[in-house]
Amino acid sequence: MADKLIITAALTGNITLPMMTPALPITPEQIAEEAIRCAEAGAASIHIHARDPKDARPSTNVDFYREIAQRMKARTKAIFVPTTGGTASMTIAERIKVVPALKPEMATCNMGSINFSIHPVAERYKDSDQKFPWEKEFAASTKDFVFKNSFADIEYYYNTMIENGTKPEFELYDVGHLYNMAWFVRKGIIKAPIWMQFVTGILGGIGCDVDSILAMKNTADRLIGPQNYKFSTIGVGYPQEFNANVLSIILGGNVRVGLEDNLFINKGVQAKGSWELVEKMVRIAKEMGKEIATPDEAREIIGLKGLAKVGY
């Protein structure tokens, strides 16, 4: 079982603009319908961002949360997992509202601040390339943007995770991240078993290379210790997503695809969803003999309370 590998779909994301794609899912049926076909390609684990359907923007909107996971539990049995990363607008409080609301098996929860940037996307693209008049300056916008997750913060989220039996999906977009998982570690706030994502590739955080995902790994080992964690890692653009996922596979981690990550699924061509990467990451994963874990799997290897025990 510990063998088998857990692949996670990210379908949106906060960082990718409908501009950026027409492949991108926006309303609450439309992400519900994406993260049930990324199901049935493979995907055991949905990590869900969700828009406001009338005009696309990143929401924290417990409803539009509710109505995803809804339309899941009834036709998957696939892992719904929300963020609590919100935007440069968003309160604490409100990034974390879906997790007592919805009490889900998991949800995310980061472990430190960073420079978290995508403003060179505003000068790829033309104002007529909109979809929404949002768009460009949301994304120049984040040249100022500090991704904040103090200790503080980590506090409120992980007690809130637990307080509602949500098991904490940590990411760590750097070294340091870990140094911080390490402190609330030896201070006895998180305790093992540990679930981490390795986040690689984002403007303010570590590299999307070998070296850099190597460090990650073996900073886990040294300070976390091997036996107490399992990972997944995410690498951004393409690519680094499919390059990192092999490497994760390599060392003995487990894999994360969506639009959220990488729009194309070759060089030059963009992905028709999200339920495509992971059709291509099942290819590669099975052509290095590894067998793809189901939900129910998954939650037996990460350790989660099962659908039975959620509040949606």
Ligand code: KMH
The other form holds:
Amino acid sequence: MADKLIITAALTGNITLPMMTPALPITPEQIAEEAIRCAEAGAASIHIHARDPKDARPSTNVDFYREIAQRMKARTKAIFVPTTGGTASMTIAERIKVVPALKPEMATCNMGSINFSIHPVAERYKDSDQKFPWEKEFAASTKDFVFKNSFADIEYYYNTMIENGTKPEFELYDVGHLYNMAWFVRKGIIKAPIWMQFVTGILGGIGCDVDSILAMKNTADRLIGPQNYKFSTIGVGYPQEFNANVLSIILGGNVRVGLEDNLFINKGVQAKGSWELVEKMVRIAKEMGKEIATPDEAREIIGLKGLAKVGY
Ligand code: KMH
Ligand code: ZN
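For comparison with the form predicted alone, please write out the form predicted in complex with ligand KMH.
Let us now look at the entire complex, which starts with that chain.
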């Protein structure tokens, strides 16, 4: 079972803007429906960013997250994994409040600070392309955005998660973040078994290319020890999403697809939804001889407390 492939679907993010694709789910109901469809297609884990239904802006409102989580729980066993990433305007405390409120099985824990930018997007779209008036301004503002995750922040996030029985899904955007993680492991704060994601291809982070992904894997093996962690890889953009995931499988890792990271199912053809990206990933993985993990198998592989112990 440990060899089975865990597929994560990342449905919305907050750097995918409504003007970029008509397929982006916005309301809690739409996000939950998309999650269920991705689970039916083969995703064991669903990474969630909520949005305010009134204007589609990224939101930390716990009520939106609760509604998504409850709708999912009623119809699927797929793992609900809320973000703690937030946006530039959100405080650290605001970003994590979903964890004590809902006590999810898993939530993201970002392992270091980086520039995190989509400002070139603002130049690619006309004002009239916008579905909501804030979109281009939001994209442009990320030119000055430092995604802050200091040692103090990471410790606070990690401890809050452990207190609530929530497993951190560590997000690492560059090799230096593995050194941050190794420091926490050496100090006995972060303990194995570790579940981490190599996030490649963000403007501000490590690139999505073979050398960079190998650098992440080799550094993780050297600093953390291959026996202490399991991983998944994210490649931002098309065809990077699928290329990164193929390499991840070859290296013994897992995969993530979805509109948070990539909008295209084929060159120049937008995906109809994250579920279509999951379906493609399943086809590729099966051709590579992989079996797909069910949500309960993923729970066992990652080491999660189970749906009976969540707070929603
Ligand atoms: N909000 C982005 C800056 C996460 O989900 O934890 C980073 C992000 C990571 O989306
Ligand atoms: Zn995210």
